[in-house]
Amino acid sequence: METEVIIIGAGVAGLAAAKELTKRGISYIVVEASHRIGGRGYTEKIGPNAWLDLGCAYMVYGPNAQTDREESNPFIQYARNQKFEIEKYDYDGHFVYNGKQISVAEDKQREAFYKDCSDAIRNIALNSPDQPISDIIDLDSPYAVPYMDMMAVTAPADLDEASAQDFHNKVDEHEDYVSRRGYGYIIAHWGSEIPVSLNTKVECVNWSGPGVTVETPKGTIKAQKLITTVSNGILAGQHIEFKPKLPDWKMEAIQGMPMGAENKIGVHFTKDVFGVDDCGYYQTWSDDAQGAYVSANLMASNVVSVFMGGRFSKWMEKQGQDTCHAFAVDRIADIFGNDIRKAVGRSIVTAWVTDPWTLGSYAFALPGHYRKRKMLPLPIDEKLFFAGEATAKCNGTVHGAYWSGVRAAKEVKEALMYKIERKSA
């Protein structure tokens, strides 16, 4: 089988690359190891008229979206065009310590501490060599625990592993939208027109000759160019054999940007147990148990998502469904009281670190490795091109992955044109 371009991975980056190549009249084959498209954008039904995004859930865009294309999010307008129900995320934050919402005065202290942490990260990023975030914040503060819980989900790693420079240079979330049917559903709907060979794991990429040969259990595919969109976890673990091996500079960049651990436990409630003011974002922590970052009843869904990050998230994956369910219900009860347990229904627990096709949630920079992020998207020998959230300006986001796929497709187009021009000359 032959084509002009092989795309490895049918997540958002791979699908966006395919759509861009289609516009430009370039033939391609998309191969996907999983049984579905969408990658880390995936929605499952959790209850009657209720869905859970197992991966990405917030349709975000950056503060400069009007002037910087890479900060814009095409899925927001796509959802509107398709008449999908979405709404702007405009919910209040709540902070619960030892089962009680903190006072107004305490919340001001918490907010001041969070700001001090942000200022410390900014100062290091702008004026000093990179450091782990844990080295530059006051770990003795009474609000260090909820801050670390929140950052372990956001980074997504414990703060002794997280680069201050990398975190500072992330594109801020300007606005968020949520979807009743799920972000993953929107992605799957958008990508459904792209032909994809599912259950097709790439075993070897041979780029030693004039083109590229890809070996899969379903046969061999030959092409002039290749776009890989697989996660840094797959590349770092060398789950795809490259012949010859990827150069040292590329592997060092990949290994300096490992996959983080962000998981969630979605719990559906069988009754309307939440009041209007109960919806939104919570942080709960205590002197006796691991805290959590919680999203409750968005769009009156009767679903609560309990987030976990860093080493705790990895550990919880190993404990299994029952332990995760109990942890989530306990944290929800910390917020809303024990009576809410009577309405607990089904739960879904994610396990992105052990997912064989991702080996993590999204990439983050180890301390001292932030500048290697710029190496991730660089092509090799005008034959191997790289896309995916880790390679994007808006890394860790769906729209970042989307624009990385568009970029890689354009790079392929330019390389193909250069080859034609060189032959003509």
Ligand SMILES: Cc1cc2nc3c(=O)[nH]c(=O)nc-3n(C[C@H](O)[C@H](O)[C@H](O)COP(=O)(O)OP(=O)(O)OC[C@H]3O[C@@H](n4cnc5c(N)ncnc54)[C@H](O)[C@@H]3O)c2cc1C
The other form holds:
Amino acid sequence: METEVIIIGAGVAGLAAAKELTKRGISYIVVEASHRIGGRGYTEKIGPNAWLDLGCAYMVYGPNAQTDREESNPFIQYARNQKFEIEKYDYDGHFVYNGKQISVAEDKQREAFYKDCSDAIRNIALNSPDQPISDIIDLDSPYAVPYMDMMAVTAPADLDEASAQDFHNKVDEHEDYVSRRGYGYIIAHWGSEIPVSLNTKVECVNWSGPGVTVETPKGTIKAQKLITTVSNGILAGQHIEFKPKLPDWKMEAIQGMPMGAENKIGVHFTKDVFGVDDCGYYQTWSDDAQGAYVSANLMASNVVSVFMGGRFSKWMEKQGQDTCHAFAVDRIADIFGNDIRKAVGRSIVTAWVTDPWTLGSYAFALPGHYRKRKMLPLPIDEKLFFAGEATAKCNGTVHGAYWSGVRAAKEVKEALMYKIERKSA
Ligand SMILES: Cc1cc2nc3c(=O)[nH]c(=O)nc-3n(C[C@H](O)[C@H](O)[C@H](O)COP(=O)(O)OP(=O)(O)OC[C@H]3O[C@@H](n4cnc5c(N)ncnc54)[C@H](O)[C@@H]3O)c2cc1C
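Switching conditions: you have the form predicted alone, so give me the form predicted in complex with the ligand.
In what comes next, the whole complex appears, and the chain from above leads the way.
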């Protein structure tokens, strides 16, 4: 089989690259290892009229979205155009310690502590060499535990592993939207027109000759250019063999930005047990159990998501579904009381670290390695082009992945044009 461009991966980045190449009249083949498109965007039904996003759930965009395209999120407009029900995320935060909501005065102290932590991160980023975030926050604060629980989910790593500078460089979330039918569903709907060869794992990329040859269990594909959108986990683990190997500068950048762990346990409730004021996000922690970051009953869905991050999340993946389900129900009962257990329905537990096609949730920088992020999107030899969330300005997000795919497709177009110009010169 021959084409101009091979795209590895039919997540958001690969699908966005394919759409951009279609617009520019360039032929391509998208090869996807899994049985479905969407990658880390994936929604499953969890109950009647209730869905759970196993990966991305919040449709976010950055504060400069009006002027900087890379901070904008085309999926919000797409969802509106398709009449998918979406809602601005405008819920309150609640903080529960030892099974009791903290007082207003305590919440002020907590808020001040969280702000001190953000200021410390900013200060290091602007004025000092990079450090692990855990080195610059006051670990003796009574609010250090919930702060670290929350950050392990968003970083997504324990704070002794996470670069303060890289975290500071993350583009702020300006506004969030949630969707009833699921972000993953919207992504799959948007990408459904793209032809994709599913169940087609790329095993080897040979870029030694004039073009690129890709080996898959379904046969060999030849092309002039290749866009890879697979995660840093797949590249770092050399799950695709590159011949010759990727250069050291690229591998060092990939290894400096490993995959973090964010997982969630979605629990459906069989009755309307939540009041209107119960909707929103919670943090629960106690003296004798692991705490959790929880989002409850968004869009009156009767679904609660219990988030886990970092090493705890990796450990829980190994414990399996039953342990995760029990942990989630215990944390939800810490917040809403034991009676809620009577209405517990089915749950869905994610396992992104052991997912063979991602090997983690999204990439984060190890302390001292943040500068290497700039190397991730750089092409090699005008033949290998790199997209995917880790390569994006808004890394770790769907819209970041989208714009990285568009960027890589434009780079390919330019490289193809340059080749034609060189031939005719
Ligand atoms: C738990 C979790 C929560 C998140 N929450 C949010 C959120 O609320 N908002 C947000 O914006 N973002 C969120 N994200 C991040 C967001 O989901 C990702 O940044 C984005 O989906 C990544 O898209 P991608 O195209 O870069 O990668 P992927 O979606 O991983 O696509 C890469 C594709 O490559 C395929 N592949 C891998 N190996 C091979 C191979 N050898 N051959 C062929 N194909 C291969 C994979 O199967 C996959 O489909 C979350 C992620 C997780 C895991």
